[in-house]
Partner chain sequence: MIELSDIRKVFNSGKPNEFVAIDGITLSVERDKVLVLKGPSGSGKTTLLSVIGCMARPTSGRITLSGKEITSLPERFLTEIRRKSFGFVFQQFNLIKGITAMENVILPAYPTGEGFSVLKKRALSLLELFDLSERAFSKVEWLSGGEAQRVSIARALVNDPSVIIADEPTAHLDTKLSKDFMEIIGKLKVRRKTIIIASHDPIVYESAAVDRVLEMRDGRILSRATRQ
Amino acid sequence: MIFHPAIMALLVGSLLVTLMLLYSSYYGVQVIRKWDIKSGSELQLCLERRTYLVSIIMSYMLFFQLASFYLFIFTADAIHATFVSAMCAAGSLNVNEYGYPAVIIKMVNFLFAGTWLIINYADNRAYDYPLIKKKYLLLLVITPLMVAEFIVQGAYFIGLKANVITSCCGSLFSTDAEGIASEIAALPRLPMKIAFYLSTALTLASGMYFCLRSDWSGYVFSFLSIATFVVSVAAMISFISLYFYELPTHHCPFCILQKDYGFIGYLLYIALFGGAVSGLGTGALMPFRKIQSLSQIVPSIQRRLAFTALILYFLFTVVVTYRMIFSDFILEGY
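Will you show this chain by itself, using the form predicted together with its partner chain?
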């Protein structure tokens, strides 16, 4: 364990949020078992009041997830000097087997929290709260994931020992090393570029179609936007990072968050995460379009979400493409 202040901050924050979620889950179970909107009983009135509390907790959690994702990456970067030959966050995360799982579970939890809030937003607009039990079931899925995040992140930090020899991002993401991350880097660049632009184009097209028609194409759009999210992250490691670093072997997806690159990484990742949440939310609402009290509400929310996702993905693509065209760095030369 390394006693870095930021590590303590992350652990404290994660513990607090996990406890709040466990607390909400307790009421979640009550809502699932006892909810009866028709009743005016004191129990029902009490449960209705609890739903406000859970909404607040989830909103804070979403914000926390986003902030803690960045703080986590930042911390991993800050402690790299403690490890032999770790040159940035990618190296620190590789010190033990919990580093990358922690990153992934943080992303997953962010997407889930976002989706929950979208469903909650829709539900709170319908006078009979038609989605209440579904959303509290989802809460019961999110809570264990948050507990898992707390444990995995804790295991990662506790398992850190200074001076352990690790691979730096130069070798971790260089094409001859093994492991998942390097496999992505090894993905041939040209097909990767084609995959990136193709999936983005399809997502944008299906999104526009959905915005106009508002029909079952929402499922297609939602699926494509998640696929684009995954492909974009892979593309980030495979070739996008190279254009930003202007180095032929530096594939690290985190260094781009540093000041040296004008913090452009924040814009890119916020666009990517925002796009993914909006896209996922559009799909998550699809099954509820037929519910009578939601039929007026859901399509307009979906259209706004799809539109947001389109803008964000488009922004991401524009920034990346701009960089690829105007960078002095010529990838094909290597």
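Based on the form predicted together with its partner chain presented above, generate the structure block for the form predicted on its own.
This part shows the chain on its own.
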């Protein structure tokens, strides 16, 4: 099982990302302690050259980290036929106790990696690298999370055994089962619809306001973006999935990734996670708008990020709403 090409790619990629992060963190401690852009010392020149190299390498590594989330879900779905009773990635991830923790930590690292890439991009646009200590501090926060991901993901793949009996998504995401997934599936649908459309509307409105005014409202937009992300994930399980499957009891958020549904799940999750990272990045850059070398750079980047988040969240909402309106499935009483 471990020699599956996608599994090998994930394990090797995760190992490389972890090793590079450990090295970058070690180097980052030196930058945090000794960086002085005004100094012309040999140490400073050495730090500057190495920073440029590390920045480029980490950009590629963290871009892989973003892609690895989707590759992980794709792999879990692709191997589901190996396990008895599994119908999709939900069953594959339930083969051992490390599957779902790996998904959660990869989601968290996706958001952190995206935020670091945004801060790094802004920092590299300025002539004096004013955010270099801050982005290395963030890297020190990300590193233990990436190490944890490497360990948990490795334990999951190493622990996979063919022909193991697992639970199908119908039982895992059933309203009658026990656990967080079943509790989310059992959330009342009408209030969840209201929460989904209200949070989306507030996010879109605040994003448009920020694009026009480019002021403190960036904090509000960033907060609402993350709130909409959380609500949308819950809504996918609670009621959105029902319209795609046209079944009143099928709440699985993974079957939607399969060919039977036109792989539409990938479009939805790319839009959802992309919108969350763009919105989070907008807020992450807010404290740096007053730095002289970034005063003209950051607002421009923020407007592009906010516009990207608006497009992606709007796309997610349009696809979901279109399906709800034109599906033959009618959710009675809701």
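Numbering follows the first chain given and starts at 1. Between two forms, the rigid core is defined as the largest C-alpha subset superposing within 1.5 Å. If you're wondering where the values come from, they're calculated on a predicted model, not measured in any experiment.
For residue 215, a C-alpha deviation below 2 angstroms is recorded between the two forms after rigid-core alignment.
Once both forms are fitted on their core, the CA shift for residue 243 between the two forms remains under 2 Å. Put the two forms on the same core and the Cα of residue 107 is off by less than 2 Å between the two forms. Taking the core as reference, the C-alpha deviation of residue 91 between the two forms is 2.8 Å.
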